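One chain is shown next in structure tokens, namely the form predicted alone.
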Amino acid sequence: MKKQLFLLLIILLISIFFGSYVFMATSIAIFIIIYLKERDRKYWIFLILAFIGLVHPLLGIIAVIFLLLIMEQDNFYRLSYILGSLFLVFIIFPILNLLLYFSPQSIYDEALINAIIVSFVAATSSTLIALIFALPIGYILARKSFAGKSIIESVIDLPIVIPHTVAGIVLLLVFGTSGIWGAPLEEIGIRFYYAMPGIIVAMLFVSAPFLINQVKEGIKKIDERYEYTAMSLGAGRFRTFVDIILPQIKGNILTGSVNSWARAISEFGAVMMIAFYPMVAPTYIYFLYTNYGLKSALPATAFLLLITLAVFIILKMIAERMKNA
């Protein structure tokens, strides 16, 4: 059991903020497990001190440290499995929280539903247009040694850094009614502005620095000579590229383009600078919110969330695979 350790102060830890009731029926259920294991009698010592936690939850914290002290002996990998499974409580209770507000009803929403269409169909097209980038890119920044090649990397990575309304301010100067790009480019019928070209733009911008610097790291891993020996025995560039390199970066590809699409779906400021409609999921959630108030947009908001968080295990379960393959 003490290789579950770090996860049992997991949800011990969460079980806390849902209340004393909760804890005490996760701690039992945790002593169950564990003394039928162990058949040790100190853990009675903390099943006594869980019921503590009945006269207040944050009490449950000293059950906690002392299942903590005696199933691990190291003083390192105690400091590091308690401030380690804090900060993992600070992600997963919020997100626990808000799903407890998910309302079936919200599934017969039909303006919801459209905006995670959007979303979705938006996301994959920006995702498919990284790659597209991504592989060349990633290829030249891994082989290639040039003057000013750390500003390119730099540049690569801003999209991350900077602000996303400001990000989309710029994207707006560029593909708006009136930009450089988008004045030329509107008179032949292809609009970005309150358009879902936009919408694409925005998440592109923000999202492909995840897929390119996954591409390259996974070039940069595998060894030059392999090309060298394919290309002596007549295989081309592009051929060595397809047979030689694509086979063994398959994981970095799918894990950079779940990375990709998972930032581009999440993605708020740059996409409502751009293209306010048709609304994205993001975008729906906060007309709800400003229009109609934190409760009417909590069940749209858990509602998306269960459905994104389903989607990205899901995707970062096959990455995985694919990556161990």
Contents of the next structure:
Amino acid sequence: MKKQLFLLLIILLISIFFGSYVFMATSIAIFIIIYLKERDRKYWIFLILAFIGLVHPLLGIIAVIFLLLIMEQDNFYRLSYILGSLFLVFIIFPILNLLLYFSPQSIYDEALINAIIVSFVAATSSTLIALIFALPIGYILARKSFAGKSIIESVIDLPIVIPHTVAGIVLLLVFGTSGIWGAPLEEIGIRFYYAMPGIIVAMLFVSAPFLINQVKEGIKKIDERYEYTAMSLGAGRFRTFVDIILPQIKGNILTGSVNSWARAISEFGAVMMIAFYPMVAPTYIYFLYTNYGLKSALPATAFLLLITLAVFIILKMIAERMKNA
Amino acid sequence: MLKIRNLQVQLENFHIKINELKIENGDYLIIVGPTGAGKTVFLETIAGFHIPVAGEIILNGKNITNLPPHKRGVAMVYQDYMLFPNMSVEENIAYPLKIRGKEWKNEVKELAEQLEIKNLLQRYPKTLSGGEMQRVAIARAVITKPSLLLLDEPFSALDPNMRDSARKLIGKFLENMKIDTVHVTHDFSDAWILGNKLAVMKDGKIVRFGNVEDVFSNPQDDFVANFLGATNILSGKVKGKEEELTVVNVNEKNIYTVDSAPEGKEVLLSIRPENIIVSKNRIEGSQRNSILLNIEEIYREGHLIWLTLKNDKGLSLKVMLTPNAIEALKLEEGDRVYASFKASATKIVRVI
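Next up, can you give the form predicted together with the partner chain of this protein, since the form predicted alone came first?
Let us now look at the entire complex, which starts with that chain.
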């Protein structure tokens, strides 16, 4: 019950800012669900708490904190529950607050929809490209030990550390129209500057480490003797990888892909440096904000937030399910 | 047939050097040795997982030293079986045939029947018991009839009372399959029940190799003797039963044992040297066996004294005594003494 109290505390803390009945209603709903699931009378107490909160949210919060303090004997857990709820509110409240500006009208904003499509296409392409490289790199890093391996591992993590605008300029120098790689590639018709490939390259640069590290960790956990056994049974290296390794790391691949995709979708700095157009969603929001002010940017921002959250949560759920399967 | 010559494997702080090893068709080689002797690495080298720095491995006349593992026809079964968790039992067993694009339905069914795992085919490895996993692993390894089967402590993960029945089932099964086998173990019973050849490894080398009986009865090397715990091996013929005990005729002497074997069968008996009592006069006691023998040799090794006893019919026993006992008995070379031992200390280690 302490954990549910913890949850209620978060909800109450959030509702205090809104001063609305909406979250009180959700809190009641949540605990009706818990009661129906666990069929334990003691959960009625949550309904009472919810109504106390309804009188005034502060009253509800005090009641919940009081209950937590008397139910939890351990000071360490008391502190953890209360600090934990404060931090979660710090994350959840701003997000919910923004969602209040959501308007279905945004769907008629063509520029926004286009930007979202560009974002999704670019992030998905970047994730697929990252996967092609992550599998072999992850394998080598998981299985082989060699001099300089830790250096290579640090190099792979570098894009996480580099400020994203710096990453953008780093890429622009090489992939730009007169860049060392950009110039010859432009000759054969692949343009990066202000073009889709540029967006993908920027996203790949900042997001691939998440996938590589996931694949590496996944392969590390598989006993190498599975591979030996498969080979002794007649499977070549490629076959062993496909039949034995891949099925066992599919959860890691999915989690890594989701993380990497999410990272790519959220990238702004590096992408903007190399390709302001075609606009990705974050660039479009930035464009609205700087040209028309905060108020005009809000509906589009809320729309983007909702879509990203929805996709992220769905993918995460699929990944978890595959991991447990 | 497997021939190994001047094989050298160099792993990180680990070295294997095998000058010569040869097993014939139909052989079942048992490898024993202390932990860290390199037994598993040796198997993995034969399977092709480690590339030797020198030497050659020849399997059925073909040099496989530089072949990749999947082209060798050498199947490996690890101690913890390594069943692929993403495949059902049936898919696991069929896997080697599927790789080769061959028909597998009937083969899987047949093996599953022989190994008594037919009812497990649709299950997944994590739901199986140790013994079941082991049989699945063996079925998977032999389904393509490999030229050589490598077993790395296949019974050590089973609990002791299951080990005997598993050993019998697998032993009979492999004998029918007629696949040359190399089997690494810590358990000497594996050597007696399954093997016909025995190799003792130490520090990456084979220190003794030969027929199981020869190695046990004549270790030729202090380390091997200590490691195997030198024992007396006598061969004889079962004469019949007498008061619950089995009578075995060894060099025209009757020896009684609590173990049983069918009448008329040739058997090997093992009597540990420390279980034999030596006396100048026949002793009255629970020792069912008492044989008059000559002391051929007395020699000291560390804190113990060893006696070699023989009679003119060729019966020979080694006995271990403390220096005090020798003095108290006033034993000298050439004396005639009684060697007495219990029927329960006399084991039938193999029925031929």
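Numbering follows the first chain given and starts at 1. Quick caveat, the model's predicted, so the values are computed rather than measured. Here the rigid core means the biggest group of C-alpha atoms that line up within 1.5 Å when the two forms are laid on top of each other.
- Positional change of residue 57 between the two forms reaches 2 Å or more at the C-alpha, relative to the superposed core.
- With the core held fixed, the Cα of residue 46 is displaced between the two forms by 2 Å or more.
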